[in-house]
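Taking the form predicted alone, here's one chain by itself in structure tokens.
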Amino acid sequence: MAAEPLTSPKIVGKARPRVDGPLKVTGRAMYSSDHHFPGMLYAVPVSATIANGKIEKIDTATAEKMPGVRAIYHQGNIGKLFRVSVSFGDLSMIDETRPPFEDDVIRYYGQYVALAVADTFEQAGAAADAVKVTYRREEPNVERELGVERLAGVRKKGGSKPEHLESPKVQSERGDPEPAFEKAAVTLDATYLLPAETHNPIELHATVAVWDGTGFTLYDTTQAVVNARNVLAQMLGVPKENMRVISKFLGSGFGGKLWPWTHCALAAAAARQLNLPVKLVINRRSMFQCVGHRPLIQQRVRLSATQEGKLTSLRHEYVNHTSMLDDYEESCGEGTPHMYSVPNLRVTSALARRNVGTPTSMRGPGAVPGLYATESAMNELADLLKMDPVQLRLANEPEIDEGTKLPFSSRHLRECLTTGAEKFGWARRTPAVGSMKQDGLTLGWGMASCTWIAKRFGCTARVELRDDGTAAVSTATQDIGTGTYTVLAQITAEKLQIPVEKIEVILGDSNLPEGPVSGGSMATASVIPAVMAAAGKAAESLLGVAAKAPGSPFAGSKPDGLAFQDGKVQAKGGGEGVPFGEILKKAKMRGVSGQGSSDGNFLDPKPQFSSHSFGAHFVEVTWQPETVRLRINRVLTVIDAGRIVNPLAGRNQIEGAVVMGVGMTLFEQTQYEHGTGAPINSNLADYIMAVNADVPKLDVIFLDYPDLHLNEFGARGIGEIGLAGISAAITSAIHHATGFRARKLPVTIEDLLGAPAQA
């Protein structure tokens, strides 16, 4: 059922600063790490210096007796620790959700066989640097080569299990797609190569665990506190009631902080067993070993068009790495099935093992590289066909998702793609390599289309009106650095139409009431229904407040004949308002509270509508073949997200995406040495990301099409779709620049200097 729509919102969808950000700039943001408490310890872990084979002898004789050492914990001596059963909502990437140490088995590089604890953090690293572990060595695998090219043929029904490849499926079908490739007029056949990428947020994964007796407080770098508590109490084993986890601010995630990770467990047991507080914060090595990564795919794309441009078949064949645990499988064909009209498709995907720590989400899983190689291949398909990659999207432009028959709760693609067109200028693009000239630069233009998926995951919120005039609003969901915080306010200050400066936003605990994790681009949509509720009742109590109690000027109205609005209550006839905080004191009570739930949509077994945002990027290059100069020079790109409740920070968080797909096309990439399975550019030196230099001119244009399938003000999630696409329109305006076709990233200098003569 679709939400009623809020009419001309005067609080949302208007750019606002983060109310949070004079906390952040005066350093009074209290992040994870910044916790101390009486007697804290300090732990340090010991990672494995081998991929692959088993531990022979942990020996901790000298480490034990060095200055401030309390404690060595390796597989004998930990306690108890327990397996987690899990559910959506309850995720784990704790290698399969097994508890650190269970075995001597070493699958992974880095990965931690024993934890140092002592008095200060030198002598915790001292420790754990005399900690001597002896290994049974045997050969890694970190083999790049996935095996795509093996997962031709495979069929829902029947099919042999191609060799090598771990749990190869159809994620989806239609039609025939073999012989509408073999008889069609223009055909393409590309492989697509992306590499493991790693998340690196300034703020390191870190955890400070309280043990009281009985229960936890941990204090925690996580995109999701509910989903943390739920977790570590199984793991731990104690009731949900005695676990608490604490993230107020954090320093960004990126989705490498969506799930606990193993040090999480360990900084807990340690405090319960030392019984003080225990602070445990990851090295930038360990950020490469231990916390995930994108993984490394490959991919298939084979399309097949009439001389005219409409498409005939889609084939998509998907191959990620995975750890020796864990079948994390990129869901790269998410949003291959919707994208265009195409009556013959096929989906399908497989896991390789690999002597790697699990691979996690990344910003935008799935979407973000199954786009670039889907993209790439239009923009490919567009050169053969002769025709405008712009062109060619819109002639495939479906009327309904051809993946589910449903139709689209809103679908402004065509409007992405031709807004953008005409504030880029594109009619002026001459299609010819190396034919666009600028200043004594080769220009390259290149363009892409994206997606992302837009559910809700399910809420509760809570709103009290105060007596001061002020109100809060609280859930436990987490403000990971996207405007959190001030989005809740916003949608607080419209619904009781009191200003956002009057709003105490309270999140990041996960003893308020229950609330979504901060992923997927679903926190915003997933908290409207719930706060509208939770502000809805707390205005109704405050009505039944001001109508019974003595000395209210509204004392014997029945609540029902009563309103409330702009901060006042008043008598639905008309007639002068109170403001609700002296309702509150004359009845001399400190407020009122109200909470609302909603449920969430993410796993709705018959959906009503496909559910998508939509988005086209358009980017500019300039080519120096003289000095094998390439820059990107400006990016726009156009959003379709429904309503942005706040544009100031939406825009910040597009711009952000693009700047990241900046670093995921010409820089970023996670290398795994393959004698000894180590990430060898783990560090912020040797792995190289996007800086102020690399950053391009960008503009950001939001249609702002409300979509009330979400919530009352049609707002989708827009964390992710930025990424989307943008490192198939940058390649397409690379080869457009140099006649260099990327297929796979990122794009280096040897690339380029092997780039065709110009036009």
Given for the second form:
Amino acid sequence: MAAEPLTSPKIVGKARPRVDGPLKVTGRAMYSSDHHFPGMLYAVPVSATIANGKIEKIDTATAEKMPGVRAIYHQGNIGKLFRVSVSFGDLSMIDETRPPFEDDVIRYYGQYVALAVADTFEQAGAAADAVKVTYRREEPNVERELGVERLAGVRKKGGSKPEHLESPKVQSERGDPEPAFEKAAVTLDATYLLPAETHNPIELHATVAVWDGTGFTLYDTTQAVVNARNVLAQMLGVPKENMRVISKFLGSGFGGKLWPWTHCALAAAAARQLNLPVKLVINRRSMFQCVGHRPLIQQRVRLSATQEGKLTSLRHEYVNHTSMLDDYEESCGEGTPHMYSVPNLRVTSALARRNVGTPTSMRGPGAVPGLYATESAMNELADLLKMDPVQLRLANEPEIDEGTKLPFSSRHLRECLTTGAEKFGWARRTPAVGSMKQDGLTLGWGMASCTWIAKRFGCTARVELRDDGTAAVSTATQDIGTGTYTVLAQITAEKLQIPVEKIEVILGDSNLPEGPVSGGSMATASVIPAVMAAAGKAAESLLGVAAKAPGSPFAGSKPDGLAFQDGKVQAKGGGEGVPFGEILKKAKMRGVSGQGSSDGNFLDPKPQFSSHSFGAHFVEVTWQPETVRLRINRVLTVIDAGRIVNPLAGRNQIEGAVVMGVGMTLFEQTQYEHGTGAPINSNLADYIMAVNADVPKLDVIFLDYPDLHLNEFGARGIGEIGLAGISAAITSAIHHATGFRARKLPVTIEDLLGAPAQA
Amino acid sequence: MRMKSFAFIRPPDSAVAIAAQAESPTAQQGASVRFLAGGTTLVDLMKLNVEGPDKVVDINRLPLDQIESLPDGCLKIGATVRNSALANHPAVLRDYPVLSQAILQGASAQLRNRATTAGNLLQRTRCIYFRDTAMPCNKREPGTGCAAIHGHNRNLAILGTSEHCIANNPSDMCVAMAALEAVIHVTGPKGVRAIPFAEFHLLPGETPHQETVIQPGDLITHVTLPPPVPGNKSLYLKLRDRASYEFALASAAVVLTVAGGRITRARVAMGGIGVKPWRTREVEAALEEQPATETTYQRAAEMAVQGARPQSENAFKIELAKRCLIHALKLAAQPA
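Given the form predicted alone above, what does the protein look like in the form predicted together with its partner chain?
What follows is the entire complex, opening with the chain shown before.
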């Protein structure tokens, strides 16, 4: 059972329906807020109705006397909540670092100022409404203009410090972009604005907290049970052995549920004080206020090229808003240094502080907003050059990662572009605006490339072989709806060569061996080596049992004279194989298990390779100027993400991301109101997202080149890359149809009303 | 989201229902007794604490859920007929397609299965400030001010507004009923009355909390549609950001009779842009006895938005509404 690369797997790589599908469609899957306990109480937070200022007084007298009310918590009585030693390496990540109720300062609209706990949800809600809070209000700063132009003078050495911006950084630098830009034949200088966006998984954030006198069990909507345990143990001041976090099923998270938010600690603190289980489900409005968002981002891209379309310089400068206390950096330049060949480059970033809740990762953080800007700039440059945008990209394909000077572990962007162009019919595109028609509508065609990092987190997994012929695999990762249960069953079945139906997958519990966060599109790549090792060790243990146990048909053999093949033990010389369940039964054992671990390489200071996934989107929009009606008609996406473990689940990830991209490009924006500072459209009717009727015809093609530098199967992640680049592809199609050049998202009816009435 | 406690009654007949509601000092915002039909507006607003009745009177078991053709050619639609039943009724599909289309472009299938005819006549605005008790709103709490005028008003009205309120009426069904000249039949403590559609909704003026002519104890029993006009063509065009499940930014219901290239009869109502379903005789007069041409439609569209008072975010609705009406008229005038 050596850990050699498996280049022709039998179960991995095959489309399989979700192993947890039946549980979900019959309602038996227990999501966090489905958990109920005898005597359980309900908690409802009181949210600040100012975005900047101080609490002068909290009057809880009326609320405390209301029926069913057990307690009203606030700064004065919540008890000690501790700050966390934030560390990615130790998996102790939290974005809003201030524990709830720590001081009397309000820094964003909706910040929790009190918590009502009562026998029923309705009683807790009524009590929360009855808490009277008096504020000293100050003018909030939710200004949309971030001042990206002030980054122009920032250099690695000897640069200037931009005013009103914080943490200016040079993220990457090579050559000398200024003179290259000055003397270039063709140049582009464009600034792009992305609004704040709210994750809005349909499952609201929820914590059900149970205190047993010494420790906590939290049923929490988290994408990372190990991280949640580590953070909340620190915040509540208990040893991490006394904190158990469970997240069996998640109604998605999109990054918003990666790290704990303030309500988690509130639920736990209330449960401990009252010595009863407490359920806290936040409402949709709080989802827009207190649990992160993708920040407002302003990006300036300056490109220069030769007349033939060879890039000579690239500058990418970006500023994102962050909250008053926390430095959330949206790393928009993550993909910029390696995407294209360009000798002169600088990527610069900074933060702008606003009265908003702390931002957090949203599906494809950094790369998704970053590629919207840089890929849009590439499309604009192509138009300036009168060059096909696919050709422009092919002409600037790099040999190595020019940012790190490392070879790529596996890069097939060229093939993504050419395959996509061929399948889409790109050769039929006529470049003039409004020149393509179909069924009385104007067509617009656009495209863009995409990339996403491919790394691994550390993982430990356990595999158990049982006497009933089944096997169990367990690790403290979780399935956030992407198919992790299914993928783990496939990997384990592949290694043991037994049917997927015989594998039980146990996830979502911090008491299991430590597994990865469901983030960064890295869970699958991370679990593979650990599960392979664990399954190998379980099989080794079994061979030991087969050789020694008195009842075993192989008793007296040497373990290394036996082999584990297709779920059976057999002598290496040949002969009849015996199923492992039979061996265990004869040995009177319930099971044998093995544990395997693998290190992560996410924080590897000296990587050997530049590892990324790549892809290309091709988009068709239809445009009817008479009614200002723009619809996305079809999208074809080609993805190079290593070997796809489950093409069915994989396709679902890309399709879902593309639909999210439709929303990002045309609809979604969280609007902070001047004056109040409130995210004003904080509900699902006023925050417009794509619905089923907006879903275009979707095609997904996987190139399926295994990236064996990453793991045995060569599988990279696919959860996020589908959202990267899609907005630039859609906006270029919009430009092709309407002549409107979108440098801010979303592209609205107001924008398109200004387009020529007749193309 | 939470609700305060309330009494819940199921009256055996209309008289008991009417008597129960008549105990409320008002049938408008702040009513202490509310009829419950589909509940898609009322329960929603109760959860938001925008509505807080002491008593809820369930009228779903009253015999008000039938659609019937009357001897005079009118179509009678019961108050509790569900939106989905109305939209898919053969007589509506045949004689009043504009109504079917308007309903089916509103809300979602699940909501249409619950929402009722009378409930939709009384649908409340989707103005964010009306729905958020932390914000001032003259419609919800008279005298607190209008936060929308200097706030988030992209979706709100450009026609019929006052300095006290710019909330729009979100109903699609009502726009079609306005164009069809429906009549609303009410039974109240003093007997029955028939209210022409155009007189049912009120302008906000200084009393935006008064939305309709409904008085305490008034129970909407049914709506009648006049007999279909022979040879007419009707349709509903709704413009919005996404393809489904969104309130109109602008919509048009048109009922047109064209003979020999001339428009002989026109009924036009617009949605998304007015404080109430917006119908003016001037627009119809600009169309009637005119050639069915682009020029005619243009002139009618200009008239339709005359007097529009845009706010900081919704000036685009003027142009959008014009394009909406022109395109709807063009489609309706096309030979079949």
